[in-house]
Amino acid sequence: MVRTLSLSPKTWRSIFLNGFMVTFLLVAMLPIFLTIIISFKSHKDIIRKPPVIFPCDTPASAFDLRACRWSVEGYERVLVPKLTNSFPLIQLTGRMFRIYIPNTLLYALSTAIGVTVMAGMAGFALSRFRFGLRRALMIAVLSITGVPLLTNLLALYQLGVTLRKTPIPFNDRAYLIFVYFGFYLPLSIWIAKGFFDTIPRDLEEAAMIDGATPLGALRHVTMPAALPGLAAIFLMTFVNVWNEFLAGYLLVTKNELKPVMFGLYEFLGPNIINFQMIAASCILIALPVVIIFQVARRYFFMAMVEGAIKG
Amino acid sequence: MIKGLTIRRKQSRTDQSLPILLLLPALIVLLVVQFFPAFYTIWLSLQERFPTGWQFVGLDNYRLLVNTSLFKESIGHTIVFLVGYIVLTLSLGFVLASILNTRLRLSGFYLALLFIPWTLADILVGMVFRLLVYPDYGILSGILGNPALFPPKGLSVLTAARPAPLFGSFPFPPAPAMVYLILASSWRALPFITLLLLASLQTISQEIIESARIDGANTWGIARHITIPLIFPTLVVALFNLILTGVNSVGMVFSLTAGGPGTATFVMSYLLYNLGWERLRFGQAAALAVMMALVNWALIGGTMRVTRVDERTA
């Protein structure tokens, strides 16, 4: 009690600030462990009425964790896992995995490369230069960083129902690829043209006096240096794609051509309680990108608040 | 690229070619999906598609779309839900990101939990939420439909009906579902704002805060005086961002509520998608999306004047 009482004022507020953080993420992440629970139930457990959260509860007693019924149902519907004869053995014949998550994969790096490059390009242009219509372009791009796609979908769509109809060739899946690239450009040049501003110009000309080429200056000084701001651009593109629905959905015909997220949304049959599957689809299709961003957090960050604050 | 670095100081209007043809891949993107698109919107408003085919009809579709009674009523729920979603967004990433920038031992650890749900798609977070809470069947239906918590009959979130209005046939209070979109769509946006606003507190030296203290301020002086005035233009940008999002996230209502129950949470941007892809009434969605660009664009203006675009772009 005395050891206690002798704590500072200092001390006694990081205890009370680190309470209120812990207690306040335990709820936040409430809906994750929920989740996390309902996909490893199974289907006899999810359909019960009322519903238990845990699948614990026994005629005797209601948490016994020894007669917890754990089952790995939902992913295995999901997945549909087949053996087969050649490598690599096991094979998923799960729509979600056979057809929605290469679409997506496909998408998401094919858009990710080109806007990374296209940004790169338009940022160094930015940065470097000093030209007539410079500062024209740059408010143009700035006033439609933040546009959202929601506005713009409309005419995007009835240009596909056009385009689809005149004899010049129309490919579902380029069509998206393209629309996400002017999605995710503007904001995406503002990144890279921030990451360019802040290599300094005496390290390029530094490079020349010593006998670099122009280009070999590009190369060896100022490319690495900007690595990282490019990088920052290539994930978040691709955690962008990855999470994208509505153009997916509505900008293509084919169901075989749709993203990830349709495939998700598919499971939202009516009437159908199929609760662990959809959680544990959820789970699957979130993870990659929650460890993607985990794992690259600083970038993200970083290319974040610039965006925010320019856009 | 090889002339540009050497001829730049001798700057001479030659030289232009070299980076419009940079810029130029970018630009025709752009042109393409972003502004064709804005002008194009605007035409297809003044046209209906009948069946012999798209017909000029002036501002009708204006004229029908702010008549249907849905809309006056999207109107009012966009409202509800925002000043709710912004409201305790806005407050709760306040309060976190202040706890955050007293540099506790675990924040960085704290931020990157606080995070995950940001990472999360709108569609899925959606789901999750809807889980959660589905009638009869939802992990947490059984604890919300107990008659002793929730009198008298126990809540079941997605399908309670809205409760009589207030004021006229503005929508407050909002229907349960509401308040859980609300929820939903805060517990995603939260980390984002959360992050802006520990990002601008950061630029604040401690010596100001400290100088306030010894001279006799309290916590609550100190940021009504100090840390929000210093932090102002942030807020109005997370504001914004929140409204912008906030307007036109349908991911969320697409998967939680579809508008549901009845039409308690058909917010505008669910609206807009209701008209053109299942009404098929692309005029008056067309129309619809007009006035919610308009709108958007006045944001982003606002956006700009806050964060003094002349001198970034100098």
Contents of the next structure:
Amino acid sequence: MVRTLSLSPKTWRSIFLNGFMVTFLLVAMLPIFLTIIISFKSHKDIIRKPPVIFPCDTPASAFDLRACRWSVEGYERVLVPKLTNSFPLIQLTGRMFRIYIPNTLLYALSTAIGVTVMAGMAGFALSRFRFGLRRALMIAVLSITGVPLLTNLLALYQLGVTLRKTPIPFNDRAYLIFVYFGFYLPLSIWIAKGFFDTIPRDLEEAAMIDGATPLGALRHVTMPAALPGLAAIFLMTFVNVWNEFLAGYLLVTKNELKPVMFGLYEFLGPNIINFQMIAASCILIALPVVIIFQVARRYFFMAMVEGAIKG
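Since we've got the form predicted in complex with its partner chain here, give me the form predicted on its own too.
Partners and other molecules have been left off, which leaves just the chain.
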């Protein structure tokens, strides 16, 4: 007698959802996987017809792991390493690593830190205090979030041109950071306010009953519980600034001050056929963001657990 395996509807639903999520993840990861593969191919293996995913074929075999022809030509052309007689022994002289990535790190870190601090203070004030025109101020901040940066670029560009003609000292880096700051701050204020709303006021009152000052209660009780929201604001702002192209392209006049996305755009013109170079540039641009997320993820979840326990 053969016994048939019967599964409950809940089990079938779980299998279907897990299968859908795995399939969606594989499809989403496919472009990243292909970009990594292309970045380690030589030019002749990229343009060959018919194309092959892995450059490991031989005249006698379609795939031979010992015959793989991996190449770092793309990374060498992007980084342009040169040997030196002093420390460091290898110096990366490519514009992408020497100019554009440090510029974007400066813009992204400065904007993310400033937005996180200001949004935290404004969100706490809107969450904890009641004052005149508070509702109108919140609606005004929310309405600003609906205005895309693209619609303001022409006015911001003309403002930059006008300021450069005035005797007022003008700095392209500071101007771009202020533009990013003003664009990403309104939404961050609402995120911070929503997170502070979930933290009970009883925690602050209990701390003040125990002898803490209002600032002491904010520092030792409220802010540790709000760290997950502030960490989310920091990461969101950092990634958005890192991936932004148009503002950095239009509002900064000197190429040596432009962000990393302009560096990738600069490669597209003279190197449109060198796909291994474009793929290597994409990997190098994405790598700092991946590292930031890997480092910040542990602290993010630690803060979330601490906030949940304290709440």
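In this text, the rigid core denotes the largest set of C-alpha atoms whose superposition between the two forms falls within 1.5 Å. Residue numbers count along the first chain shown, from 1. Because the structure is predicted, anything quoted here is derived from the model rather than measured.
- Relative to the superposed rigid core, the position of the CA of residue 254 differs between these two forms by less than 2 Å.
- When two forms of a protein are overlaid on their rigid core, residues whose CA moves 2 Å or more are considered shifted, and residue 84 is one of them between these two forms.
- Relative to the superposed rigid core, the position of the CA of residue 46 differs between these two forms by 2 Å or more.
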